[in-house]
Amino acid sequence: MPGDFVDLHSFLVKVMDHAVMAVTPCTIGMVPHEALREITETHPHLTRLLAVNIVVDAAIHRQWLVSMGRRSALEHTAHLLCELLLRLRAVGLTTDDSFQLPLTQAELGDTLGLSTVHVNRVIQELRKEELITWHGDTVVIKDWPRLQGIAEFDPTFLSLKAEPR
């Protein structure tokens, strides 16, 4: 996601049990752990903001665990679309209720843990119910309240509300 600080927790846990990969072209910036160490030792406010980033990352992971374990394919896909809309809106990459999602159905299936065929069926269902349109790489959320309801989507976990930290 544009603007994300990926794997900030690697600053605290030196050997990670996973890798990170981009599925679309992107630009990255590296922040050496030594720079993070200096920031956390001299700037308490920035340290709190970095901690918030780790907490939000953990909240997103918890939502994904719930999706993989409890939500149906339709609910999981709806939840992802809700999350993407709000996260992309927060960084200024939406137009009204639409956003770019340059993934193939196979890549989306890998993301959701679903077969390409199942992803296609779910997208067709979302279209049939007039919840979304999806042309090329543009997704338009046509009925936010219903999509949010199907997903049981509560945006609290994203901590998008501006507040003093």
The other form holds:
2 protein chains.
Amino acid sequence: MPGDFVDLHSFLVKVMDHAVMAVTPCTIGMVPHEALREITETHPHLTRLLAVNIVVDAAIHRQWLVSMGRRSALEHTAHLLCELLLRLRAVGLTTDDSFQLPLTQAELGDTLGLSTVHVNRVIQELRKEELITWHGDTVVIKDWPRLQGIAEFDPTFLSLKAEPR
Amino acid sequence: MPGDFVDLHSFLVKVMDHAVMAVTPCTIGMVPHEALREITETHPHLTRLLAVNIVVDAAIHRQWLVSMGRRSALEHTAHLLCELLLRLRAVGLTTDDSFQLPLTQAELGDTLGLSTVHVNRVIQELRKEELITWHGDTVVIKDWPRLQGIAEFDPTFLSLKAEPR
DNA sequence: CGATGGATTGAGGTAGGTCAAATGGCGTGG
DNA sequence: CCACGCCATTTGACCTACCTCAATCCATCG
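To test you: the structure above is the form predicted on its own. What is the structure of the form predicted in complex with another copy of the chain?
So here's everything in the complex, that chain up top.
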């Protein structure tokens, strides 16, 4: 997600159990561990904000856990679309209720843990129900309340409002 | 898990999106947010260790995500058993390859996202394959290498070795 | 001894998977 | 401007892991 601080983990745990990759070409900024260490030594408030970042990531992970474990493919997909809309909106990358989703259905399947075939049927269902539109890279959320309802999407977990200092 | 620092999240994000509960009676210690704030102001190293705690939790969440999304019920269950053995061993609560698991099959199903019936069949399979024993609350891992193999369990994510300062 | 809660078993149902083929859009070379 | 090839999307048929429902079994305990 543009603007995200990716993989703060590696600063804290030196043996990684995972990798990170970009789905599209993108520009990245590198922050040396030394700089982070410096921040943790001298800027407690900034340090706490970095920790908030990690905590929110974990909250997102937990939502995904719910999606994988208890939501149907349709609900799971709807949930992801809701999450994407709000997170992209938070960084100014939406126009109204639409955003760019530079993924193939196969790639979407990879992220959702679904087969390409089933992703396709889910998307068709979402379209048939007039919940979304998806042409090329552009997704339009046509019926946010109902999509949110299907996904049982509660945006609390994203902590998009600023936290009190 | 005895000894764990539970829910550091609430210190950093004031609106919780989840609850925390104990599965068994247990003794808990409360750490006032004020004390945590004090630590973050004055003890950078300790602060980083608290952050490591959060990061490891997130790593565990990610493994669960893999389990829910890509592992079969058998593999998922095996993975949980592997995780429990190592985490309990880390706090001295195992004897050899056995530990106490004070859960009913229904509760285990709740945690794994499986029905009671299917949990039962999975457990029977694990027993038939001589991988584990489970009488009352006592689980014995009878064939760790094979269990680990089935689960594709790689303990790296638990970060059980001390991190360099 | 009956009641209770957990474990087990059986039968049938369903969401989503796999395999395989068809369709369609689009960029490239001729 | 066309034909071709490459992908992504779509469709159909069949399969399977896991679910639900409903008994039944079994141990424990008052």
